[in-house]
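A lone chain, given as structure tokens: the form predicted alone.
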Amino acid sequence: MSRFFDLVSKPARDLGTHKAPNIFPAPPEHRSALIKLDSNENPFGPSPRALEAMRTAVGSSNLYPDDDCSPLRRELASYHGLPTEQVLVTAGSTALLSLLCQTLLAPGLNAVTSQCSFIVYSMAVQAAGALLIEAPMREDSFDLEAILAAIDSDTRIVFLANPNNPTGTVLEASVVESFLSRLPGHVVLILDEAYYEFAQHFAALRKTKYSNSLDYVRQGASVVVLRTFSKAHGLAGLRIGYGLGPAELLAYCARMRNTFSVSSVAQAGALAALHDNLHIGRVVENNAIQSQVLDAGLSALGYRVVPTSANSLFCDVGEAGAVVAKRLREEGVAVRPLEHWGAPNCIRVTIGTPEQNQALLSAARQLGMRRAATEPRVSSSARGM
């Protein structure tokens, strides 16, 4: 028994069972040039407008930031056509996930989501002392009937990551709308749209309807929509995201938020990045084009690749994903093994720049050739038996 075991809370003890995803050290010759395709980061970085705004904000770093993020909240409200009271800015959308769980959950209550979805849901729910119920998937996507069946009188939250992380699969607007109409009144739907800009672009290319989420918020539904500046806007290192939802619920969440949790530099960067449509357009267009390049290249190597609506590809590699990820890292390319998501034979590959993607495909081909060379060959006499 450790010194503090009886002193810490049960959620803190239980969360100790979570392990960080395996990160393998790169050999010395690759460390400085490691191509990171493991964390769904924007390969183009922040927009020029955001960089300029952040440089200016650094000069006032001796002052505490605006705790309410007032200019950014007002701009987001105007941008989305909502009252300011229906916008809450936090230190990344993951921070808002935690606030929602602290506000809505308690021991004896539960939240429902799907298997093989965003791993932070489990951490946030358990930290609140509640239970996360994971419904089975269907064909790499959500089984909404299974999610509905898992809801009971103790359920307070349903998480839908749309597109889903790590599979990249998407639920079209009409499907989400039908699902929402069937949720009981004591359940809040958290629509996690971290990859909104990518999904919207893919939907336009495919001539489908991606999301009506803000209509639900305007209609007063028990829905909170999560968005982030970490992905298409390239501000992952600054930790800034936001939620759009019922004013009363977000006000309760705001009470739970840490003081001065969103830095002035992050606020300035986000405010400038929001309207840099040229930069966002470049990012989402590259993502759509390069998703096809990677899909074709990885499929040719025998990987099963799931069509994506996000900025990454979910690949079944036919063997332990951790082993493949380790080999690729030794070649100078980092991808994410998914055993902790319940997909032990899969990896998630961030869609990078054309050069990064070609480096990944080259490394994967090298691994394939080495594997073929070491596999035992069957003699012609044995083949004829």
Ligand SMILES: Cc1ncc(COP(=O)(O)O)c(C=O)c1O
Second form
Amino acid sequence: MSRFFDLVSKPARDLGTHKAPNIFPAPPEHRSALIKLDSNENPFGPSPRALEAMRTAVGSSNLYPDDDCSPLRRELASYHGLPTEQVLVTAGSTALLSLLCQTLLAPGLNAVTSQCSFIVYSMAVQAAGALLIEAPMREDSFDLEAILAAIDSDTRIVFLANPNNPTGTVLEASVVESFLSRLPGHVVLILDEAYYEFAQHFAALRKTKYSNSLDYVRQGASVVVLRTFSKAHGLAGLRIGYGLGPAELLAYCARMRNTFSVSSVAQAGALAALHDNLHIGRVVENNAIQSQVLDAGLSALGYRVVPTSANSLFCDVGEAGAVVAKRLREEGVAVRPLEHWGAPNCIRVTIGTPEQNQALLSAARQLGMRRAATEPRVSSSARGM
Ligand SMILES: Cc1ncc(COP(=O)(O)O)c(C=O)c1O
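Just the form predicted alone so far, so send over the form predicted in complex with the named molecule.
The next block holds the full complex; its first chain is the one shown before.
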């Protein structure tokens, strides 16, 4: 008989008994040899300007950090053209997701998102004792009508990951704008723009309009825009991200935040990384070029690849994604199988450096050749591709 089952809160009990998917990276001892294309991390490492600033900041690690993250908040406010009160810095944008859920949700209330979206939404909502309603997808992307239809009087949050993780699909600015105009007043839209820099670069190449999200914040809409230093800036291990939204709502969230939760090294690194345009430019350019290389290489192997606006590719591999991911891992390349996202035949591949991507493609070719040698030939149409 479990000692604490009856003592812990119901949300903790529900989360504890629910078998969590292993979404976390490989243990450190395996990392050096492994080509990590499983967690949408930056393949070029941290921003060099951040590294320099962090080396200096480490010398003051005996002191507690600035709990308000004041210099960084001020810089982010001026960078985005918003008052400081409309910026909240947290230990990664996922920490702000949790704070928003704790602030806006409770048992009996719900949040709405799409199926096959960022897995932390369900964890954060459940930890707040609330219900996450996942509307069905349409053609690998969000079905906004289905999301609107799922909203009821108990809904307090709608999450839109834009671009979405794991599908990499994007909603253009005009689409988000009309969606927002149809949201009822009791609902806060969380626009998760973790892959903002990548999507912005893709949109410029494709001559489309990606996001007007900060206009909504400026206009005082019930919108919180999430951004992170984990992706284009290469600071995932530092844990620092932020939200831009209504001052009053962010102030409630700030009061729920753990004291000193954002380290002084992270604050210094983020402040420097924000303006490291050389690093960010290199990262997003490589990403756009290599997305085409990987797309072509994986498509040639018979995988169905969804066009991306993020730093990863969503691929239907036509068989159990977990098996393909396991075999690729044996070849030294980690990718993410997506059965826990309701896509059992799919994997997500982070776009790496040219060398990493070639290693992935040659590992995938090896698997293809081995399969062809051992299994009877199955046509694409028979696999439903
Ligand atoms: C949609 C989305 N939001 C947020 C995050 C996490 O950001 P952070 O590292 O700032 O917590 C990720 C990371 O994979 C993501 O895919």
